[in-house]
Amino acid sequence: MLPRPLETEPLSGSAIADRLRALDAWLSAHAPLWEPRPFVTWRPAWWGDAPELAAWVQTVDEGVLQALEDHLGANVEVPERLASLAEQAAALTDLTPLARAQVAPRGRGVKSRKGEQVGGFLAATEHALRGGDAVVVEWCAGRGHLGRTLSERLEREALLLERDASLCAPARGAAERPRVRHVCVDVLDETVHHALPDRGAFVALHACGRLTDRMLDVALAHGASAIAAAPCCAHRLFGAPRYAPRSAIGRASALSLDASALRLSVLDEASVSPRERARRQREHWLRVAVDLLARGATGLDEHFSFPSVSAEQIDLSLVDFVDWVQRTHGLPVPAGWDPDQVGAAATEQLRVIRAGAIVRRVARRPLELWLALDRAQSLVEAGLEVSVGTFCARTATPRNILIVGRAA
């Protein structure tokens, strides 16, 4: 069992590579537990290798399950192996805040959680951005709260890059501030290079998936004086088949992460409202019922997949929902099926699926940090001075890991 490190400083220098290697070894060793998706594979192979854990998944009490879904470290009795894995994961993902105090963001319309994120990001990156006159480049800027506030605090020009024209200041009828320019551009397009200064300070707060990697590539190509990135939505690959490791350590890894595997890194409900969680559970129950009917009709132990559904469809009765899936997606349905019986079976199967998801969720934060450190290590290899830590509480956003690099 790994001891939990008491980090007093952000990860930097060789500590980034050391932690990345440790995470890689742990994720690779326990891949059979987290790679199978509980909704798709109802009886994963690891059930035979870990009978105590498999028995717990099939019999765990609903109260215990809910407590663990609220907080994986809840004070409830769990199998020894699950407790040990959770302790190891906590040790491997222990991070220190990059800043102890927040900076209040400027501007109207900044919601409280967004304000916490922007304020924490500012406080955590200000030291790296201070000095010089580098233009601040906010990548995937949205409404530009971060870039505008950095421009004011640093008394520096800011370039806000955003693809959605409706979010750019001129499109909203808002006047550009002094030293701030909003450019509507798709950052995945090569034309983005024409808008960029050399040696700019590049920042990105939750640029989805491959958009963060694109920023790192472009920033390095333009000789960035500083880079700060809080990655988000790792599964958004924008057409790429899988995540392309950036560092030498990542490229040597046995892990192969497609969109399905990457989605695990964002399966966290720390900031989801009870109402939204209840709607998700309702949708999951409906989908499990559909799966039961398909497996019963075909005799095959295979997942019946169909696209996302609307809120209106989630509110349908089980009979009407099954009828809709049958009409629109060709669901095979046994003759004379009993809605009450199928509904009860779906409730029980969903409980087992949720318990399996608890086992899988132990790897969520390690995978998220592995991705962040692979990016951070690539910046180290490019010659930057790099730090990795958190920039806000998980209640503000579960995606609270920040990479900060500065040209040496």
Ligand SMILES: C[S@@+](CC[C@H](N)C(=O)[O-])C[C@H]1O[C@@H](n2cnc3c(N)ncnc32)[C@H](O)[C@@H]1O
Given for the second form:
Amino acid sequence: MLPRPLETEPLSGSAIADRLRALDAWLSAHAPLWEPRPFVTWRPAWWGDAPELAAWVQTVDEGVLQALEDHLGANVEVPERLASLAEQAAALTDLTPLARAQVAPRGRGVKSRKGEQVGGFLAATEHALRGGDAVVVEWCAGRGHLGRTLSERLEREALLLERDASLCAPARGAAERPRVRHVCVDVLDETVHHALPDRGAFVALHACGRLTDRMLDVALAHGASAIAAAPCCAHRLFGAPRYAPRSAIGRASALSLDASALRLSVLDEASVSPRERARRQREHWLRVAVDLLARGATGLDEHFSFPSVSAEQIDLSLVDFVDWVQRTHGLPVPAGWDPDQVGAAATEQLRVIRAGAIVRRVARRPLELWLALDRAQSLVEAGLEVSVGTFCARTATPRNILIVGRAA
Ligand SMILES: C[S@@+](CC[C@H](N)C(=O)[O-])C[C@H]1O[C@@H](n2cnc3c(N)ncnc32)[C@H](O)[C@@H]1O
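Mind pulling up the form predicted in complex with this ligand next to the form predicted on its own we just looked at?
The complete assembly is shown below, putting the previous chain first.
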């Protein structure tokens, strides 16, 4: 698959379907590379097909690994295959901002990153929301910064829907506005329909996973005049076994995205403190040591999975941690195991796992954009005029893709 030329305009019209098809072909072709989770599958099948890349994964040094973990585009030498995949992924996920300039949100109580998100959302959607008197419906509104800002800017009524009662009161310092109603409701519940106006302008800033799809369904059912959604937390399926593709192209795709595949789409270059990074590394190291013992005891190349652990358990010595997993989760342990030897092997195995995760991460943004474009294309199929682009910098939020649709 050749990389496409970089975009100069937000995606709209047939460009949405074209890009979705291109992403679908690329993700399907490279599925063996990104579907297996390195923590679970230690020797993925692709190692046989890409020996140069497999050798790199098994031998890359710690400095290069850390640089790539900090920033996937770090200026370090990587195998040609990895560089080429990263280049293709970058071209396929190129997006332009939906608006050139942001609109500053008003009101105290809006934190700066949230302020940037709201300002960007506003600038990117104003053209679609302007005109008419549609009530603005904010879906999974949290404190409702977006809905309040849109209400003021567009001089419209706003209905803010949020499940958490403690968030339905305005943030301290945020002025209450007569045109704004904050309603406590579970948007997955059928009663939500009773609260909704016809032909509203539906907006959702980071409604998690299936909650975004629920908004698209409900908004279309209520004849929405406009719909704008910036999805996040794709893996939150609320009981569904996998992502249900919405567009004809998505439904015809060979991709089958369960929570584990969806989680990859939101795995970002973490800006965590060195302390937090060290703790995570220690937890991973302990888990890999446990896995080594289980694989050694059973002779099976199978991952030993157990639920999350507390900070206290992460501080245990390897021997005590293994003892705890044995008692609480039935870990099989070979007799007379040597903690020094297992600890050293876990360090080595963890490095290989981290390198495998770097390779897998090449598919992260393509997957995220595939999901956004499947939703966008479903709105095109429903007859809306649709654009897709970014609404803020990745520093304001990594979930910066926005779908904007307007009834034709
Ligand atoms: C990631 S936050 C986004 C909040 C807000 N839109 C923002 O950007 O600040 C997601 C919000 O969805 C709300 N939520 C989750 N499940 C919900 C449901 N079933 N019905 C209504 N709101 C829900 C959560 O309480 C939370 O406030």
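Positions refer to the first chain, counted from 1. Being a predicted model, the structure only gives us computed values, none of them experimental. Definition used throughout: the rigid core is the maximal C-alpha set that superposes within 1.5 Å between two forms.
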query: Cα displacement of C232 between these two forms reaching 2 Å, rigid core superposed; finding: no
query: Core-superposed C-alpha of P339 shifting 2 Å or more between these two forms; finding: yes
